[in-house]
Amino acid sequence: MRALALALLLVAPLAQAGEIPAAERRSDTVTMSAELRAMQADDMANPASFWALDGQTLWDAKAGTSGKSCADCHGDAQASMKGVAARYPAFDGATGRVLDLEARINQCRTDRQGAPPLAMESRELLDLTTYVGLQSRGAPISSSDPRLAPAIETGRQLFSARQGQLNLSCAICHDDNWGRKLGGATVPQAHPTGYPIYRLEWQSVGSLQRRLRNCMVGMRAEPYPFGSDAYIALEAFLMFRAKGLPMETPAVRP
């Protein structure tokens, strides 16, 4: 931890140039060695191949008081998912808030099947969010939606504020210095492009808000509690940020 808060030290005085440009975006799995982007390619090498049959498991099992799964009102989700998680997050019109793909199953658990919601990180959260997220694979984030925008301007301004006690912001290292090395690693442009991911370092699977939380973290910043509307709106805008950029759920990273 010192010698990452070494690192971060050095690279906040480096200049700030602003938001990448739309052309100059890319998924973070270029800068991932070849290893790893095979691992992610081959569903029978990737580890989180397996939260997504479990997820499938899932989608299939009747829950709650009324006695449905989630195939019964969505049917298969090859077809009835296809796309859905790049557009999320996205408003919901009944509550006026918006929700990630997170709340969303959790809201329809509690709202359509009458069965409790599940906690955040959980194992069953996770499984039913890689599996639906799966079924994007390929197609291009494509947040449009201008009810969106309270949330992606909030999320800018959260994005690119310094905070913790090292004083850095998420655009110091992912706008300003994407490409450079940090600890020996190259610093990546950020883009949400594959979550639920598994990461070698947490050899588990994770959501983007346990991500986010982690660089918190690493900035000795005090992290949001899960679920909150900081979060929701990072995530707005990232994704925001990498539209057009296509889908890699369930990817994998260091």
Given for the second form:
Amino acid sequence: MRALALALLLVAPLAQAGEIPAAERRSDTVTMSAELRAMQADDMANPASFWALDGQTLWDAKAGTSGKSCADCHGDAQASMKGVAARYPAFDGATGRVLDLEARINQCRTDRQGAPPLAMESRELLDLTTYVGLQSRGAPISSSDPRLAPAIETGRQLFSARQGQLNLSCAICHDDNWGRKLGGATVPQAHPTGYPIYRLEWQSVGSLQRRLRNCMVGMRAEPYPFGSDAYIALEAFLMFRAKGLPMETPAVRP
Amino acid sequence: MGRLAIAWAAWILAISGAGAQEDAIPTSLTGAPGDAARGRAIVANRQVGLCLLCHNGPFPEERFQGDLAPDLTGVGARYTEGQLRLRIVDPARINPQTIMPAYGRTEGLNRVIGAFAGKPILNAEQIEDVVAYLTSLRAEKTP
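Please give the other form, namely the form predicted in complex with the partner chain, since only the form predicted on its own has been shown so far.
Complete assembly follows, chain above in first position.
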């Protein structure tokens, strides 16, 4: 029995220090229970479909002093937004800033629609990001703009930095110990393939920033303010790290 | 000098390194032995000791135990009381790369959230309770 256990240990692709080799990179969907995978795969069972449907309504709704809807400029999202979320965060040439999808939607609202920005984690912003994200389902994550390099590098440093009273880093769990058990949970590789996600623990759809915030509080570290450059840098690094994996928005997670 | 003040002085001495030998903190941080039963409860508590998030151990009643770190079964036979104390207070003294948090150190940490700022994960008395419990874990796993 002990020999068998040892043999299994030797062949099991368990945790190893450093970045995850490309061949072992995978969405954490595959380690979920069959029930959760089925819930994610079936739009009639995936609770995030309600957010996506409301997002479609908002896409067509006029907003702000311009009296314009998203659709008035962008047309049918199923065509114009195809693959877009797979390239975010993206570099915004006009401001020289890196924007995630939430920040881009709000930039559109304030600059083009003449409407107030939507609060992070508000139902409306989650509706729109879910609907836009859905149009990239199946598209490979492709962060290839060289102007993202400084943000990716900052994100990499934040990912590796020890923080909080527990003095952990993102990398300690998600690069070095994925596949192992933290309490009852399998440590995920943490690729942001499916954001916004419907998380059972939340009983709601939530953004990647909300998820990052959860991990920081778990390490007993002071979370960054929503919308901060630190979160956007982490998002940029995580998308770079997940390059090539297909988008699954909206994913379901425990 | 009250008992608390004495404990505090011993504590500062221990964490500042003056009371620590190379591989152990040989004397109690409170000047008194800990309580193993209380220590077991701290180890098993996922909000207080947090130990079972990473470690397995002889806790048949606990369903979800981590495997990021060595099994605690028999740990009292592998280390002396003083070695265990140092490994709880500041394990990075033994291995700078360790992922185990320092339960008695408050310096050299980044972005500690307000509620925990300036506080160690466990106080001196709690650490002594955990030391007493772990020291009692002498039996190796039954096959």
